[in-house]
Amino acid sequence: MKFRGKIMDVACLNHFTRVITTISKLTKMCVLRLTPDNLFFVLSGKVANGGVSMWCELSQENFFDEFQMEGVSPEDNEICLEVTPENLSRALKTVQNAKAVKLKLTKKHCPCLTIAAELPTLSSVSRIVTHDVPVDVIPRRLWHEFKEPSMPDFDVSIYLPPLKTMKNVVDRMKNLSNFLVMEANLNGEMNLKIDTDLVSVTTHFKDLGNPPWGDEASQDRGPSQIRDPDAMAQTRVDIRKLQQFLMGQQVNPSKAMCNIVHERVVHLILLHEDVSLQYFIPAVA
């Protein structure tokens, strides 16, 4: 197994490291795939991680200038490490005025994701800062835990509010409740709402438009059991969950979509040119 890769353009480290500390504010710990063509980074959905699962893939070829790698076999052309996005993360931020920074698997007292920077200088010497990023290598046989979640057949897909305007008000339900109920319908409409002994309160969002595939695209249904556009499909979920999410968003997604599968889960996906992260909340009871 080898893998060696180079960013030498400082906008595509900066951007990278974006999504790294995105991941690092979703999951303590993930799954790294490396493939000749993308990076995937996977938390799948163990009642370990309270259900919660995520699935995020980049494109080599729009961070890296250089890329290279050699998997378990040539019939498994594939690196999966499980890695801490925190120490990644860390590791980045302190290379970000790079002239280049190369990543490499390398075996030290274990094995290691290897960040060397070269750094600006004023004299002729070069400047290497270099930080092993510790992994455990996952064999084969645990890789059928680490594919694609497949789609859900949602009831209810919607575009999202701004996702700061979001944020403000989960951060101020999260005083009052645990749980949050989202809802939304085929009319553009979304509702965040808590219910306690104490205190109700629901925020609404409207106008916010559907995903084409949202109509019927991904459905089953036939003519006659098409969805009431005005009806709501509702989730009740853990709202540090949700909290979580938006909070770590560094992306600034071109496009932020929410599907809902009636009271089991909240498929929340953010869209960006060479980026796409989807992450999943189970409902709670």
Given for the second form:
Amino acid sequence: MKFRGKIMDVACLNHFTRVITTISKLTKMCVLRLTPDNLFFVLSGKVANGGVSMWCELSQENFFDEFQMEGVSPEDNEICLEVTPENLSRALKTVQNAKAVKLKLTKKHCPCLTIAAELPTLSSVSRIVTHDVPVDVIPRRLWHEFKEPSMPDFDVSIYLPPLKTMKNVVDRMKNLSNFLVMEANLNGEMNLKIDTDLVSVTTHFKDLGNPPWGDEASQDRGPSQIRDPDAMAQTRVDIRKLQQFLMGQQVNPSKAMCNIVHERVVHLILLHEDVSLQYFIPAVA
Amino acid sequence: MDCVVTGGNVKVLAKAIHSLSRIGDELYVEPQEDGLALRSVNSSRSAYACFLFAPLFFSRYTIPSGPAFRCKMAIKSVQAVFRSLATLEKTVEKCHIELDEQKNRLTFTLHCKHGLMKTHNLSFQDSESLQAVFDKDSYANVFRSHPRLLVDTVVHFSPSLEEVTVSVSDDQMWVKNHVEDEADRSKAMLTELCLASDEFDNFSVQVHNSVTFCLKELRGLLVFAESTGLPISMYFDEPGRPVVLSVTDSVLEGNFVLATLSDDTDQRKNNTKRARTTPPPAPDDFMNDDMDSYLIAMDTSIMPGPSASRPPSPPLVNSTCLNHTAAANHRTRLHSEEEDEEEETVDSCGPPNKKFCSLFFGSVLPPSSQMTTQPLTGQEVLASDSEDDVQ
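Swap state to the form predicted together with the partner chain from the form predicted alone:
Let's see the whole complex now, leading with the same chain.
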């Protein structure tokens, strides 16, 4: 198992750092899967995580000037590591002005993802800083837990309003309730609702638009094609999970969407050229 | 005592008090012939800091002619006088510090723009003289640099990090975070920074050594040094002997004396982990593109193991790690043979329990009636436990 990557472009480094910082706001631990073409940050929906799962996909070409890896075996040319994204984020944040940053899998006192940066100095010699972030190597027999989640058969898919606006609304609502109902229809309308003994609050968004999912997406959705455009699909979620997602946002997505499976799950998708982030929040009763 | 600080010097004084507040809870004030001394020490007496402002720093400086006056006061209340550094710089024209003997108060008066005057009457306690004894000239390793270099260095470490280890060779200095617990080492992020000697104004090394000390106090000094732009000098030699950080100027001198870790087991641990780094890495390490840094024989078959709820690290990782440690140990031993002097110290050391050596036993004081008659030096005791061990 070998891995080494090098980022030399400041903009790429900055972007990469922001993606990782976003992830660090969503989860304490996650799995980093390295393949010859991609990096994946994965959180599988276990009870310990509150049932939330995450899938973030980066194309290595868009970030790395050099990227070499050798997986467990030629057939399984992948590396799977459990990492603490906050450590990576912290390490990367301090080397934003680096001339070059290297990421490599190393064996120090334990398996580590080493971030080595060459910092500019006034003297002739560069300053080198290395951060060894301990990782756990995940054995192959557990890999199946970290596969890409399949797109759920959603009832309604809708574009999200500006995330900042949504964050402001959710932040206020969080003071009033622990749970929030997200509902949307095929008419471009979305509501965020809280309902407690004392107060009911609903924020209405309209004209959001519904993303056209191609044939393949609609294949299994016989019922939804004849779905009443005004009929709402709704899911009640833990408001903190949604807030966490909105708060950590540093990616500035070009597209933000939400798929709702009635009473089951909210599937949030952020797309930004080379990065996609999917986040699943399960329904609570 | 009666002294007046004007202009930009007010900010310098304020910064000094702020950085002293990073050390301890009390400010020791002692007007001396050679200037006003402000000192602080932490509760475990493992860190001490002193600023001495020469009479020339002040536009007026007079000290009582009678018996030496010295006092201590809560540093928080003095900090409150200089609370907002930003407005201080813009508004305060003059600061007047005066001892009101009748009311037994130390009065700070800030003369601000537009004739505004703020007066703080602070109560104080009589105190012993607080004085650490250290001789900067006796240190083997001396460095001097612009504060920026150290500021840029500490920025890489997490704010919650307590201690750093500094190691030196002839032409390089490594700074890394110190992880106390062996068990934590597999979880904690290790950060290491390498500075070349030519980044320093002065880099003189006689002993290749490494010392571990608290980062918090260093950060405190950096606050001061950065705002004044004064170069920082650093003095250290063997572990256990305090490290001295100082800033000097024609009208002021600041010295921070910080205990270093001397625990021998810790030292050995350090050596073990340093076995990897002590032989200075090749200068082109960063550019060195070998990919073989990590290689694991991973069993790809299904292994019987605990339930899948938490991915256990594969047993093979452990065994290779062990081998690695063994090899490292071996190397340490070789390394130690070269420096058998050091090895002896380690072996002969007493109980390995103590963390930081106390710097001072200085507060053991005669009753205050004797204070004035006793020669000052008699009360100033300074020794570190480890020095005793070493000798």
